[in-house]
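This document opens with one chain alone, in structure tokens, the form predicted alone.
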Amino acid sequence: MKAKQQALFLESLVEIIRKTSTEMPADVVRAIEKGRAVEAESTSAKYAMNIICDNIGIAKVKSQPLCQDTGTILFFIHYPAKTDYELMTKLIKKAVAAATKKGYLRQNSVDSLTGENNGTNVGPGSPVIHAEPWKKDFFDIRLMLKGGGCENVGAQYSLPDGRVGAGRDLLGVKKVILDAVQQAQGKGCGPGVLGVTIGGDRGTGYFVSKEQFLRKMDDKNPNPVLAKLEDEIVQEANRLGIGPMGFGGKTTLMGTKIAALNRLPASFFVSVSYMCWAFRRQGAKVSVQGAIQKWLY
């Protein structure tokens, strides 16, 4: 990239960060509004959903973060094969530091050994960048900001699991997913969304479970078995009565997205990632010149 391209690419990255942090995607807003509509008037659940909706509107108007915890910064990128990867990652980190300085990201990232905060959100493992080359002549840049509260209530199970009577079958898978919801209660800032991986190894399972959050809320899983399981998990979770923020109510989950990976015969992992109501995910198609061409959500 020439200097002019670098400047435009950097500007586009900062705008992607701003929009992700301050504006809820339309598909998520629809899911939240649907949840608010089913909660009874004069209940704590209805009050919580009203506050959530008010917060979404204020954040967008003021271009301020939707939540004080702007979370782990996760990039998922496809880039033209001829791109200078080292330069691209350097510009991403520069954009994160610039967005932090502008207030689009809070100064959240700290050194795990010393507790030191350098105020930039840039350091070992921050931001997280998953990037793959492709043959297309544009960048597909998707960003997820995943808060610490919802990250804390993620869970991974190894089947069979005698604690919940879960065997190595789809019924066992369902049991452990619902157990994760039950254990989370209101601590993950619900109503939440689950990303789940059946199979894989421990590391890949968690990675792919987070990738599920890149799917739109109203999409349908192309695998009919998984599509049915996604619907059943949401329906059964919403009968648990946990509700928004754990206050009770009908909206414990807004959605569940599930993927399945091959596994070794010795292992049967189910990896569950939890996303809070502040479902901050955005993406853009960016030209090789560095300009945003299209928003993806």
Given for the second form:
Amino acid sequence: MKAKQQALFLESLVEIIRKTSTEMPADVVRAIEKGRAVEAESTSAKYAMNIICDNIGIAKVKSQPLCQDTGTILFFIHYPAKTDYELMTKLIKKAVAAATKKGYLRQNSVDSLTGENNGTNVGPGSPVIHAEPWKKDFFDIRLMLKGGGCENVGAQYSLPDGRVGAGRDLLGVKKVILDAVQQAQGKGCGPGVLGVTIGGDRGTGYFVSKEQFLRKMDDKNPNPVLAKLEDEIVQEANRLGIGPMGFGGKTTLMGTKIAALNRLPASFFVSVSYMCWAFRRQGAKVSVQGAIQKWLY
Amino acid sequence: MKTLTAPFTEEQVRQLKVGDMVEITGLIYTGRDAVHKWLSEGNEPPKNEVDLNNSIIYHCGPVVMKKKNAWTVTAAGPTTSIREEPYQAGIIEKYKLKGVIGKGGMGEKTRIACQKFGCVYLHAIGGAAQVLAEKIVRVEGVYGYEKFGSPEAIWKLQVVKLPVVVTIDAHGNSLHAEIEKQSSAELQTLFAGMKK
Ligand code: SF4
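Next up, the form predicted together with its partner chain. The previous block was the form predicted alone.
Expanding to the full complex; the earlier chain stays at the top.
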């Protein structure tokens, strides 16, 4: 990349971060509106949903973070095979530091040993960059900002699970997923969305569960078994009555996205990631010259 | 919609019940981990700067900018309250706090202190940083900016119609405990219906 190209690429990355942090993607807005519509008038659930909708509007107009916890910064990237990978990651880190300076990201990354915060959001494990080369001649850059409150209520189960009474079958899988919702209560800033992986090892399970949030809210799982499970989980979780913020109400979950991976005969993990209502993810098609060509959500 | 308007009194607070939607107007103070620990170690802020008596504490680390020598709050969502559970009851007792604002609810010790001393736990909408910032009309001052750092400092905020929901009242009720119990029972019903 020439200097001019680098500058443009950097600018595009900062814009992706700004848009992700301040504007809710349209598919998520539709899901939130749906949740607001089903809550009864004059309830605290409706009150919470109204405030959430107002917040989405103000953040966009003011170009300010939707939530002040701007979360873990997770990049999912496909890049043209001939890209200088080291330069690309260097520019991503630079963009994160620049976006932090501009206030699109909070100074949110702390050294786990010393407690020190260098104020840039750049350090070991931050930002998280998952990148794969591909044959196409453009970048596909997706970003997710995942808050701490909702990350804290994620859960990983190893089947069979005695406490929940869940065996090593689809029924057991369903039970632990619903258990995770009940355990979370309102603490993950619900109404939430679940990303779930059935199978895999512990690390891959959690990773793929987060990757599910890249799917559009209103898509349909191509696997009919998983598609059915996704619908059932949402319906049944919404019978728990936890509601927005845990105030009680009809909308506990807005969606569930599930993937299945092979597992070892000896292991049977179910990994559940919880995304709060402040579901921040965006993405862009970026040309090799570094310009944003199209928004993906 | 109910209101809680300064000066906050026990009488006002005793009228509130869990599930009530409330708008708060008046002076409130932010305080989170560092401040709660510091207060519970017996330290007291100078009364002429921060008078916590009969006041409301907000578990919040606001984003505050200085523009032309005046502070403005650009984000002011609640932080998770349960981290202050070890300290909160003692602080409610000492300062006769009338309210604690936060998110996620608090535990038994706080519930009991609310009942005994006439305080309520007020749940703000988690993540609604922008709506809540707009309800802060003026920053009256800050205490401990150097000592605790900006997000942890005690910010004196004038708020108008700050929207919250009562989830622990002064009569011993906790909405969190109720919802937890109901949802747990409903989960068991769901499980029972799932038998192959
Ligand atoms: S869980 Fe989400 S909405 Fe709640 S405070 Fe964290 S990032 Fe914000």
